[in-house]
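Heads up, the chain below is alone and in the form predicted on its own; it's given as structure tokens.
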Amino acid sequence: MTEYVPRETDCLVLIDLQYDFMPGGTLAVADGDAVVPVANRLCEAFAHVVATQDWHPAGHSSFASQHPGHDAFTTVEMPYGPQTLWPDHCVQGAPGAELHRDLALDRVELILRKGYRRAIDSYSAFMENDRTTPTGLTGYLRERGFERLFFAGLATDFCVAWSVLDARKAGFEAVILTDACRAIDLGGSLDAAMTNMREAGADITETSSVLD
């Protein structure tokens, strides 16, 4: 396993560590709360940390509740392409949208909210699901001189993977710390995501490659 020594041009990116993705949440990821203490240990190892926060308006177009006759976890065609429908989650201002209270937010230099446009879902921290609308994170990271990004959070096969892939497209080195993530694994989505990240040139490793 390759060992990584965090450097000034590295940034840790924590994806969507929010209550609705934790056990008991409306879109719970199994064992999702176990990521929080691991993320906190990672925060101690990196000089720079950013976090993302899913931030949907009520009645967001990705919610199954907005598509009569369609169940959650099925797929519909949106103007920008296929869209998985989800239970209502991470609604702006609702308790489920809050970042976990135990997350070491004092170490986080930027919290980027995504998914707030009602008509477009946003998995990636970099680009919304129409694949043309940027979040602005690329510019922020470039202006600050970051070159290598380490990813942890929820869920491995959706928001984390899409972020990793977009980081590679933007020219950043990308490292996913798999034991600091948890997956939904919807219809083989985890295997597909791991393959796509590997083929995109991302490094796939565990936190032991960073932490002593």
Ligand code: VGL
Second form
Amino acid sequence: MTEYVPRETDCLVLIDLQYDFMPGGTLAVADGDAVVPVANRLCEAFAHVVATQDWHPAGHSSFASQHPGHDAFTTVEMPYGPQTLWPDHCVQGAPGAELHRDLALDRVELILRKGYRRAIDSYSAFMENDRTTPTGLTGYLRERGFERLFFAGLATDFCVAWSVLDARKAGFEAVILTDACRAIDLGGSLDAAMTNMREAGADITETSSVLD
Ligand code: VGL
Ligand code: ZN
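Same protein, different condition: the form predicted on its own was shown, now please give the form predicted together with the named molecule.
Full complex below, order starting with the chain above.
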């Protein structure tokens, strides 16, 4: 297993550690809260940390509630392509959109909100689901001189994987710490995400490659 010694040009990217993705949330990821203490340990190991926050307006187009006759966890065709429908989640200002209170936010240098356009979902921290609208994170991380990005959070097979793939496209080294992530795993999405990340040149490893 590759051992990483954190550098000044590394950044830890924490994805969507919000109540709606935790057990009891509207889009609960099994065991999602187990990631929070791991993320906190990672925050201490890295000099720089950023976090994302899924942040949808009420009535967001990714919500199954906006598509009569269509159930959550099915796919519809949007102007930009296929889109999975989700239960209402991470509505701007709602308690479910808050980052977990136990997350050590003190060292987080940027909280990037995404998914705020009603008509476009955004799994990736870098690029919305139309695959053309940037969030601005690439420019931010490049301007700060980061070279390697380490990913943790929720969910492995959606927002983490899409972020890892876009990080590679933007030319960053990308490391996913799988024990600091949990998956939704919808119709083989976890296997597909792992294959895609591997083929994109991401390093798929565990926190033990960074932490003692
Ligand atoms: C996510 C589905 C919808 C995620 C966000 O954080 O992985 N998944 N919105
Ligand atoms: Zn969402």
